[in-house]
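As a starting point, one isolated chain is supplied in structure tokens, in the form predicted on its own.
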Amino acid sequence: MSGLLTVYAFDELWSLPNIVRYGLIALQHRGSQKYVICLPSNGVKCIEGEDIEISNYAIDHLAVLASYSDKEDNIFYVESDNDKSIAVIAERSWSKIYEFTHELLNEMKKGESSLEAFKTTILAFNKEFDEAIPSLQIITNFREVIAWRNFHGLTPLVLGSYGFDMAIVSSESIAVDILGGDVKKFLGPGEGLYMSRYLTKSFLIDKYIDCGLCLFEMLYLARHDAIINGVSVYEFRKAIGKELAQYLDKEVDIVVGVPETALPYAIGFAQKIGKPFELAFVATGGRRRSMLLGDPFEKMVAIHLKMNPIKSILEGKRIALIDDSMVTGATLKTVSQILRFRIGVRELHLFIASPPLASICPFMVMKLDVQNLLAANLSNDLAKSYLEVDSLHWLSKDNVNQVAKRFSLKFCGKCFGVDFFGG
């Protein structure tokens, strides 16, 4: 999964290196290992790298970019033919990105406008291929940009502005905030934005099936300070934590969260039961999203870097440990061993702020292998033994449905064994 960002300054006096740099930093949590920046320069060129030092590149008043994980491929592609050149950036690995870029260029060569060529190509690919089309960004050598949200509405796309000078389109509202802009609109499924030097217009391709937002967006991917469809991610996560607290059936001394995505759940949990929330772990170095890493060694390093325990808070305590989700159980197995054998906690009760994962994601928003899903392969008792915890509790599907309805949100729930939550 990547974080998409488009920056289009309508005054050509703007220079964007620092804006691009801080925009990428704002979206690092959605990828963090690599970035790509595409801009019109002798056609269209794309710069790919593994850090955010971009001051050496001549980025003028527009750019489309993404921050993504080093295990992702097929994220972007550039193609040129005679006087036309385009680049396409997808929000996740997409096996059809090469064919799509080629067909889009062919449509443009027929004399259609870039926007009409895009609509024609999207509809053709939606009809001919089974793989769900991700959200896309397109830039042409004619300094045109198209940012488009996927048909199914699985991931968000936000339009913001910096006064009348600049348009910002981002996977998350937080990039707009950090760049000093104002959020103007949350794009709907199949909705896009076309931008050129003298024209900005929205458009809708209405041949879509609204499956709802991917639940992982609110549970894990988005930053705590993001707003999605008008809803505070932080407040949503606290509400989930309060629902989770009803499963507590043992006495505990403190509540802690697995850093850092689970902290709001733990705060809501602690508020509900009237026990102290404690910051139990301290991160070392930059943030790394361990669930997004493919290499087992890199995953293990990432877990240890973000989870150095504060011994004085934890030693000898009965602990309610909260996490946002559990996929393979690797992170929580490591945390459990740290708490039991390095620290010596008295009891460890684990609470997961989502239902058990039952199957793979049919849209490949999250790359899940059913053979590695802990909940799909182990009973609750076996999972508890494997994780070395005294009790294990999952949030029910009914609880998620209640909170989703309270916030007027609809979520895709296929990997949890239901079609959707809320609605």
Given for the second form:
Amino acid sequence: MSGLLTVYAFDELWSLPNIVRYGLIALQHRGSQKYVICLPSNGVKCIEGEDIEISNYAIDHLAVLASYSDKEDNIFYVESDNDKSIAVIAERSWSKIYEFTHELLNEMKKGESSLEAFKTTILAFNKEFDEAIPSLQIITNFREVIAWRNFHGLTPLVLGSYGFDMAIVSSESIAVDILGGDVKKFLGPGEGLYMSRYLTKSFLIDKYIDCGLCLFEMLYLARHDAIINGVSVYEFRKAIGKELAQYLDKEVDIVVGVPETALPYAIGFAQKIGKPFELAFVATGGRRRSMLLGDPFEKMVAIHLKMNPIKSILEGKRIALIDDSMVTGATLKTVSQILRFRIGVRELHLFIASPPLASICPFMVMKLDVQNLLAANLSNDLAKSYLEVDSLHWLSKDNVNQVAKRFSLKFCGKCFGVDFFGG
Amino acid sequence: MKVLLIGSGGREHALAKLIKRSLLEPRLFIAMDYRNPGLEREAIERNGMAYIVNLIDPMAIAKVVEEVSPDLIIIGPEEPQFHGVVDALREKGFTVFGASRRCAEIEKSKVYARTLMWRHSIDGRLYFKAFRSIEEAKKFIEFAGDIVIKPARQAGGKGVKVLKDAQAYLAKDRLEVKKNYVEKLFAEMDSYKDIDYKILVEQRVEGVEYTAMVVTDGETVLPLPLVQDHPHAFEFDIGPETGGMGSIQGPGWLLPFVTFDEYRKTFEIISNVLKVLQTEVREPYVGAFAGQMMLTGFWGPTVIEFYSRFGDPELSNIIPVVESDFLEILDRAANRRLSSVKLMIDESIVTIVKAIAPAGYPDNRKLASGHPVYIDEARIREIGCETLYASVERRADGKLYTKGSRAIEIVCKGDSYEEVYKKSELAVNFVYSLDGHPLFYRRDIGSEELLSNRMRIAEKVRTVYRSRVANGLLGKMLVWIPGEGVFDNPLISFVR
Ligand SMILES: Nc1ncnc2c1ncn2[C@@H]1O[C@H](COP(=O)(O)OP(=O)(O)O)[C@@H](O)[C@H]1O
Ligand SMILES: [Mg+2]
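Right, the form predicted on its own is done; let's see the coordinates for the form predicted together with its partner chain.
Everything in the complex follows now, all chains and molecules, and the chain you saw is the first one.
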């Protein structure tokens, strides 16, 4: 998964290196190991890099970019033919990106406007292949940009602006905030924005696919301060935490969340049961999203760095431990080992703020492997023993359904074994 | 009654439509500086004729006026006012609806407008600083924070740069733009020889904008219903500043995001300004006047700028709404007999205006000019909407060509925004480009989505300004610079 960002300055007085850098930093929680920046430059060129914080490229008034994790490949592609060059950036690994870029360029050579060529190519690909087309960003050497949200609406795309000067499109509202802009619109599935110096307009490729937002977007991926389709991520997470509290059947002393994502769930949980919410772990170094890392060893390093415990608050206590989801259980095993052996907690009750994961993601939005899914392979009792917890609770599908409805959201529930939540 | 209308654009076409249905049975003459096909037609239909003349040349206009010998002259745009056309005609004894040169200073010079408000402590004023020299401006800008840079003279809805600057990590980039922009703007303003201050820097505010227009004879102030314009070129309030891509009005005198108190406060500000303006220039203000307002957390109703004329496209919304005899009102204002006149409107309807412009507008007028267009007016009328001709001219070949600005305005009315929005979206389809050059308009104007966004923002700023009222901070902004003191001046940056 990656974070997309388009910055288009209508006034030539702007130069964008710093703006691009901070925009990408704002999206690092969606994949921080790599980034790519595509811009017009004697045709179109794409720059790849690894440490955005120290980047410094000459970028004039427009660029399309993405931050992504090292698990992803086939994220971008550049192709030129005579006087036409285009670059395509996809929001996640897309095996068809080469074919797509090639076809789009062909279509453009027929003399159609870039936008019409884009629409034609998208529709052709949608018909021909089963794989869901990810959200895309296109840039041409004619200084045109297209930012388009996928038909399925699995991931969001937000439109923002800065004064009279800039259009900003991003996977998450955060990037618009950080660049000092205003969020103007949450694009719908199939909706996009065509940008050029003298003409900018929204468009819709009308191909209704009833799918819903990926639940992981709300559960894990987005930042707490993001707004998705008009809903505050923080409030949603708190509401889920409150819902989860109904499964508490033992006395506990304190409520603790696995950092960083699970904190709002724990806050909601604690508020509901009237017990103190405590910070239990402090992270070392920058924030890294362990779940988005490809290399298992790197993943472990990231988890270990996140988890230095505050001993005095935990020692001898009965603890409700909250996490947003459980995929392989590796993080939670680590946490329980710390709490048991390094601290010596009295009781440990684990609450997972989502239902058990049952199958892979058919859209390849989440890279899940069935043989690694804890819930799909271990019985609840076995899982309890493996994780060394006194009790293990999951949010039910019904619960998610109800919370989703309350926020008027519709989620894809395929990896949890249902078609939808809410709606 | 013989009426001479001066002006060439969409606003004048709106005026012509408002006038022609009068019971005073006007013969309509028009002085315009290009062959606007809409105005030309209105003149012929009303037994008058159209003259092509340079509208900022008082002598040339005087010639037309003497030939027509009108009972009433109505001045549409601001530039003829700035160039003394109104004064010249009044001197010759004609009855003129329109601000004199000195009254029009309030639109021409944003520095004068702001200074006037400060001198008389009128609510809704913003902090600003004006500059004559580029050196001085560049020095100031080094330490300026969250600001807007503007040309000091009215430049036809262009040149304003809004530079939100509340992120220290991007402050350097913005400073670069500020400095370069100051240079660019000074170079552009150099061509105006009729001003001393060239640019102004003012406090940036946020909120929802609306226009409050009035007709006045110098004593009585007759408000028109509020209208909201949309200055960004592109959908969802994105992209460069334009003269306005469309506007919404109604139902009634208010807009859905303005309360009655705010409406009252707005016209109180406008009346106060008119009063002190007339005292200062020692001339009655006779004509149209408008406050381009923003509802902000800083003041509530806040003045962004003033117009010494009707808004364009804002006046177009008024066409379907007015029930009174509008010509009679303008005539009475021009004759200074406006007291006891009431403006009747249809309070049950709402109106949406959409402008259609050629790609290139507003930043590349050359690219936007000279493209043939065709308008299927009959179809637009079938939908229940009216067509106004703006920046479009009829050439010798009989065809219509764009002139670089907003070419056409479509005015629709109905019982609800939902209904009118649908109509306007249908109607825009009947404006065609004949050479493939793209035309554009804003689909979002009048939509439910945009309207509810505005209401949300208005609610937010309302919370803010009400708390400022409670704390005695309305219109005040304190800045503390350690070692130097506390200043009431938000133009200073947080990093020094
Ligand atoms: N002080 C301000 N704070 C925020 N936005 C502003 C400010 N002044 C102007 N603007 C924005 O710029 C637009 C144009 O400014 P305005 O003063 O009306 O100049 P113009 O003569 O070009 O119309 C306004 O409609 C508003 O959107
Ligand atoms: Mg203005």
